Structures are given as C-alpha cells and as structure tokens.
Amino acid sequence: MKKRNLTRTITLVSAILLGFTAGGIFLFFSGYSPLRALEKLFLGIFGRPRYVIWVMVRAVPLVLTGLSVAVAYKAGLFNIGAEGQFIIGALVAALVGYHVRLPMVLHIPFVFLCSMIGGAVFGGIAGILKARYGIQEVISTILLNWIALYSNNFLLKFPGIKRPDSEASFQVRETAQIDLFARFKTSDSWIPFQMENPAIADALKASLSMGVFVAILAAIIVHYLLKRTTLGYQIRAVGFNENASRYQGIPVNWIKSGSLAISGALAGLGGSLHVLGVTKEVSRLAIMEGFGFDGISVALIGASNPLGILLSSFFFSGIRYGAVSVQRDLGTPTEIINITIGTIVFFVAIPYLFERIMLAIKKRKEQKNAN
C-alpha cells in the first residue's frame, strides 16, 4: 500500500510539472515569458490576502462535485451527472432560500438538506436506471445534465420564481446566507476596522463563508464513511470485484444506486453552498457551469480519495483565480490555462487507464473461469 501511495505521489508531481512545461512552451512560443508567467500566477493567488480567500471560496463547490464523483467511482461507477447535480441544487437553495421563512439557526440547515435531496433525486435516478435496467450511468448522468438545466431555465420563466427586469431567480433571505462577515462590512465598524487591520481587512473583502468549513467536514465525513464505515466497505466492495461482493451477500444493485444517490445528494450540497454563500441567487443558463466537469478532474488528481480531493480542490481553484492575473498583466490566451490543465489530468488519468484496463482483462479471465 505505501508502495502504491509513493508511485501515485511521483505520478501527480511528474503530472503538474509536465502540465506546466506544457502551458510554459505555448507561452514561450505565443511570445510571452513562461517565468513572467509563474510569477504572476503565483502573485494572482498569493500576492494578497484576499486573493487566498477566494481560491478557498471558489474551490468550495469543486470539494464537493469532487467527492461527488469520487463516491460513484469507489463503486466502479462513472457519474458524469454531478453538473446537473449541482444544478438542481443550486435552484433547489435557491427556491428554499427565498420562500421558506425560518430562523437562520434552521433555515440554513433546511436549505442544506433540501438542496442535497434533490441532488439525490437526480443521482438516485441514474443508479436506478443502472441497477434495474442495465442503463449505463454514463448515458444516463448527462442526459440527466440537460434535463436539470433546461428545468432550470423553465422554473426561471415564473414570476414568483423569476425577479422582475431581469433573468435571475429572488436573492436568498438574509437567514439563509452564509456569508460569514457580510452584515460587519456593511456596520459603522467596518471603516475603523479597514484602518487598524488592513491585512484582516482585505482578507475579509472576499465572501468568505460558511461553505469552506461545510466543504471540509464534508470530506471528512465521506473519508470516514468510506475507510471505516459497513456502507463504505460495500461500496469499495462493489467497485473492486462486483462477482465476489454478490457472492459475499452484498446487495450490489442496492449499493449502486445508493451510491449514485450519495453522489448526487454532495453535488447538490456543492450547489446550496455556492448560491448560499456566493451568488445569493440562480441564473437562466446559455451553457452548463462546468462545476461537475472540474470536479471529475479533482477527484482524478485527488486520486478519489476525499482528503486528496480537498488538495486538489485548492490546487485547481488557485490555478484558474491566478490565470486571471496572468491574463489581464500579460495578455496571454485564456486556452493556455485549459492547455495545461488538461496537460495535468491527462498524465495523471494515464496510470489510471492501464489500471482500468487490467481490472477488465482480470474480471473477464474470472467469468471465464467461473464459467
């Protein structure tokens, strides 16, 4: 096992330094320094302490699509669906969120469980298609994707849903926004406090919420689930050797819907998260968000592991916030960034591939010899 850790270690570093000499020679070649580039990258997430703060708030939604798709993948399960997850869960926080009157020592937690059961829903459909009907959660997951984004569009035609003069849903009530520091920006503290603690300060003019902490605990909790829990062994089961975890008496197709439906409930939480403490409010969508994409790419860098997945959550929320800088200091292209992403995800899904492969040749040896 410490073996198999090192060699995944040196495979995800030899990724990201291939993945930057990647992104660094379409620089060099488009005219623009590599090393200018580094160093405003590295400026554009660290150069400020607000700038940190916003890696963190925007890696919040991709812990969660990331474990999202790290969960179906434990079950050998590929759920392509966590975008539309998360797209229900958004319009779910953001419905619940306006017109459900509580407390907020409730309202939020109400927002949270409603937002993750209609994430379930739409992964729960998916791992019922597949378990009783054969369908594959592939096919399944993206259709699913347009359903819950043309529904998202359709609900955004209602006045009570739709703000007048304009194309976005009513703004969440005050009890459901998680934004940590919003009413002390805008008390009379605020302009002394800028003046006594400038650092704090500017840390404190990002939106830094709740969902930092959520995303957190909600990795360690799917980490225990997974490594320490009945459920968890099923599913690691399942994903290993479907033929010997039936044979074991676990209930496999149980175990695959019900995985699909935990995956859905995290996206759909990921979506509470991001309208809850960011946006306030839902959009009609011209194209999916690409919150379920990224996240199948952190749980691939993460190595499906949910404490890899919080790393890699950070590390790509920092490489898209300072490409910001890059671009508007440097002027270089926006498909650089995608260049060397892509270049990262690549290098590090080949081990996983050969992996796969083997694990095929294996269970059809098995079959054949069962048979």
Second form
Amino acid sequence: MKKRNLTRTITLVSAILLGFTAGGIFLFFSGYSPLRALEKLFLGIFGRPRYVIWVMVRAVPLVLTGLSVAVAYKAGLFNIGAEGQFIIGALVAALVGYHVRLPMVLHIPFVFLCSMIGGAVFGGIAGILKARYGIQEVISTILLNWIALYSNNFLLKFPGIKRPDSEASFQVRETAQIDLFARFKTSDSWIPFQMENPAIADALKASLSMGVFVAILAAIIVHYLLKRTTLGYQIRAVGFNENASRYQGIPVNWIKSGSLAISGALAGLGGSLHVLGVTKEVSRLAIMEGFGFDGISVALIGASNPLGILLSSFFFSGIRYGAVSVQRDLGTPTEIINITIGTIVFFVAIPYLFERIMLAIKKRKEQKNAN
Amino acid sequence: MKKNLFVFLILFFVSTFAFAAGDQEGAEDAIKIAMVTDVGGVNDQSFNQSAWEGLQRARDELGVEISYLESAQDADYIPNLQSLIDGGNDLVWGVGFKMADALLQMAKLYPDQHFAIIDFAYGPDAPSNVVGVLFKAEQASFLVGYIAGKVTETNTIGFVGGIEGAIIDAFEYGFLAGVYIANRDATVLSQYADSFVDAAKGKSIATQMYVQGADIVFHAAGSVGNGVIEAAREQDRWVIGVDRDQNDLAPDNVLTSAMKEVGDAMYKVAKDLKETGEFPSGGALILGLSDGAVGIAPTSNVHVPADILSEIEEMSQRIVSGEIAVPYNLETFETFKSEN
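Having seen the form predicted alone, the form predicted together with the partner chain:
The complete assembly is shown below, putting the previous chain first.
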C-alpha cells in the first residue's frame, strides 16, 4: 500500500512536470518565453493575498464536483453527469433563493438542502436506470447533462423566473447570499477603511464567500462517510468487487443508485455554493460551463481521495487563475493553458488506465483458470 | 528517483526566476487599454473580434498598449476585470451586456479606474467612472432587410437569432421592418439558436431554412453565424453577415453585412483619450447611422445591384433625418407596420 502511494505520487509529479513541459513547448513555438510564462503564472497565483483568495474561491465548485465524481467512482461508477447535477443545483438555488422568504439562518441551509435534493434526484435517475435496467451510467449521465442544460434555458424563458431585460434569473435575496464582506465593500465605511488598510482592503476585493469553508467541510464529511461508516464501506466494497459484495448480502443495486444520488447531491451543493456565493443568479447557458467535467479531472488527479481532491482542485483553479495573469502580461492564448491542463490529465490518466487494464487481464486469467 | 526529481524541480524554478529578472517592462508612459470578452471569445468572427480589431487599430495607429482576456464562464468576468485593473490599464472595456453587473461592481470598488462597456448603459445614478456604448443596430438591420427584400427571388427569407433579448430584438425587428418596406410579399422564417457559440446548430437551422425555400438568411447570433455562413456556402445561397464585414468568410455567398462598428467606437474612444487625455465620463454614448457606427458592409457593392444600393442610400438619409423610425422590438414593430 505504501509503495503504491509512492508510485502514485511519482506518477502525479511527473505527469504535472510533463504537462508543464508540453505547455512550455507550445509556448516556445508560438513565440513566447516559457520561463517568463511560468514566472507570471507563479506570481499570478501567489503574488498577492487577493490572488490566493481568488484561487480558493474559484476552487469551490471544483471541490464539490470532484467529490461528486469520486463518490460514484468508489462504487465503480463513472459519473459524467456532475455537470448536469451542478446545473440543476444552481437552478434550484437561484429559484429557492429568490422565491422563498426566510431569515438568513434558515434560508441558506434551506437552499443548500433543496439544491442537494435536486442534484440527488437528478443523479438518482441515472442510478435507478443503472440498477434496474442496466443502462450504462456513462451514457445516461451524458444525456442527462443536456436535459439539465436545456431545462435551465427553458425555465429561464418564463416571466417570474427570468429577470426582465436580461438572460438571467432574478438575483437571490440577501438572506441567501453567502459572500462575505459584500455589504461592507459597498458601504460608506469602506472608503476610509481602504485608505487606512490598503493591504487588507486589496485582499478583500476578491469575492470571498462561505463556500470555501463549506467545501472544506464537505470534503471532510465525504472522507468520514467513505472511511468510517457502513454505507461508505458498502460503497467501496461494491466498487471493489460487485459479485463478492452481493454474496456478502450487500444490496448492490441500492448502493449503486444511492452512490449516484450522493454524487448528485454533492454536485448540486456545488451549484448552490456557486450561485449563492458568486453569480447570485443563473443565466441561459450557451455552452456547458465545464464545472462537472473539470470535476472529473480533479477527481482523477486527486486519486478520488477527498483530501487529495481538495489539493487538486486548488491546483486546478490555481493554474486557471494564474493563467489569466500570463495572458494579460504576455498575450498568450488561453488555449495553451488548456493544452497544459489537458496534458497533465492525460499523463495522470494513463497509469490509471494501465493499472485498470492489468487488473482486467488478471481477472480474466483467473476466471480462465477457475474454469 | 524521487530525489532527482526534486533537484530538477528546484533547478527549474530557480532558472525561471533568474531568467525572469533579466527583462523589464517596456515604455511606461504609453496609454494602456484592455478589454474582457464575453463567453464568445476573441475569435468569434463577430463583435468580440470587431472590438479586438478596433483596439489593434488603436495600437497600430496611436501607439496605445493593448491586451485582452477571454471569459469562459460568467463567473470569470470579475476576476478578469480585476486582473486588467492590476495590469495598470488606463481604461478597461467590458465587451457585451452580459458583463454589466460585474463591471458596475468593479466600478464601485475601484473609483479611480476608468471603465467602458459595449451594448449597455447604466441609469442616471451610475458612477462617473464608467461609460456605456450603445448601437442602433436596428438601423443597420433595417438596411440589410431592405436589400434582402429586394434581392429575394423566392420571397422567403430566414433570420437566425442567438438568444432572445433586447439586443437581438433590435436586429430582428429592424430586419423585419426593412423586409416589410422593400417587399410586402416576402415571408421571414425566424428561429433562435438559444446560443451564441454553437456553430453546428446555426448550420442545421440555416440548412433547414434553405430547404424550406429561403434564398437569403440573415443571422445575428455571434459564432452561431459561422455555421449559418457555412450552410450558405454548401447550398450556394445568400447569407447576410453581422457585426463586422463577414464577406471574407464566404466571398461568393455573403451578400452584405449589418455592420455594428464596435471596434470603430472603441478606436474613437482611444483616439479621444490619446488626443485630449480625457476619458468619456458617465452616462451613455448612443451611436447610429449618423455617427457612421452602424451600416452596411463596404463589400456590398460586389453582389448587391447598384440601383438597390442607391435606394439604400436614400433610405439611410430618411433614417438619419428621422423620417423613418426603425422599430427595435415587437411593440415598436407593430406601430411601424400600422403607420407604413
């Protein structure tokens, strides 16, 4: 086990280095200095306290979608639907955040709950399809993503949901907003404060929200769930060996649908954190925003381990956010950053793929021998 | 193995900083202008691109330093705007009305920074460090609608919109009014792609329209329009471009384009800034035919017969003089129909 972890770490580090090298080569051949780019990237992430806060803020949705993918993965399922579950969670959050009136202490948890239920139902659909009818969750979740996207766009046509003269919903009420210092920053005391404490004021200009803490909490809870509870044990058992689990009396079908529902709830929570903390509204989506897809990469890089996912989503969001400074100062196209990230994911995925193939071959051999 | 890697990493970073320390930033006193694109991206062949071309012209002719950042999601607007402010830009542009809220927030948070936004105007109580630029896109759409109404042989014309809303309404109803004035018998098939980026969808909608007998399709749908133009080239029918002169995308099929000179407007603001040192302050610039900010593409004379072009000339004058009030939404279109 120890040795396996070491191999994994080495794999990961070399994948990341290879990714950066590939990005550097692309940069070099497009006429940019890779080393200056790397410097700008580094400064773009750590150059100011505000940047670090931004990286954390922007990691929040990735943590949740990453956890979502990881939970399903532990049960041996590949949830590509985190994107759609995220959209549903965001949509529910925007609706409940605006149409329901509650005091703040109740409103925020209520929105979280509704989004999680929304996401869970949406993920559960794929789960039931898988458990009852054996429909591949990969296919059903991809298709459900589109259903989520167009449901979002469809609902945003109706008066009462759509804010007049916009492409977006009404903004969630103040009782449901989770960003910190937002009111302070628009108040009269902000200007003198800014004069006296320029450094703190600069850091506060990032849109910090409670989402950061909720995301960390969620990672801890998922870690606990998977490692310390019966349900978590069953999920892992099913993922490890379905037949053995069934033989042991674990309700495999229930566990499978259940893990997809939990997975959906996590992505849904991600959607609501994003709406309550950052966007305050949902708008018509021209394309998938990619939070769920990034979640797949995040889960992969984080080895489906909740704490690994915390790190990998900060890493992911760090490169993305730092890349903005690179683009601003050097004029590099965003595509190069995406190539770098893509290469990292590629090199990380290959050893896993290799491991899985070896496992499958081994299983087949054993079966042959048994026959 | 691990140790080697670690050493390699350290060397990598050290060499980076050693190299980085060598070069310094260029001229400090040049005016710096930057823009944030909306989710369409800078190569949308449409208004983000037009905006960037305007800034590039400002760089070439005025020596202004320019840069841009692309947004992949709505949540990128604020960090992108903030990053450009950090970059020491004198003026930061938001391209597109979707950025309106984000830009307003930043304008309040950074009262000493100048901002401008395309396709949006804030109300009277907007902060004085932000200016909105609006275009009378309906006027250009009216003119291309008039051309379409005259050129069509099947009396069927298509309109492909991006996502419904006030901005695209102006294109649609201006276009409908132009067709209406030119040709009472023509019907316009209108469909929205529900997207500004899905070119495949634009292509399938346009192909459908051509199959239904349309011989001209006008699009106001950002990058979706690339698909529309591709469909026109495949079917060898007419298509009308939008925002910039799109004739270069399909020289034999782009009849004309409804120009919305986003880039031009941005260039002019840069020029004023350079010459007078003054930022446009507060409120809104509303630009139309009379400012030369909207109109038909210069390449129109290739495919559009000269007699129709001279009629267009006359129509333009009637619009500028206020004789024709071009409708920009359903309501004004109904009044327009009852009056004409």
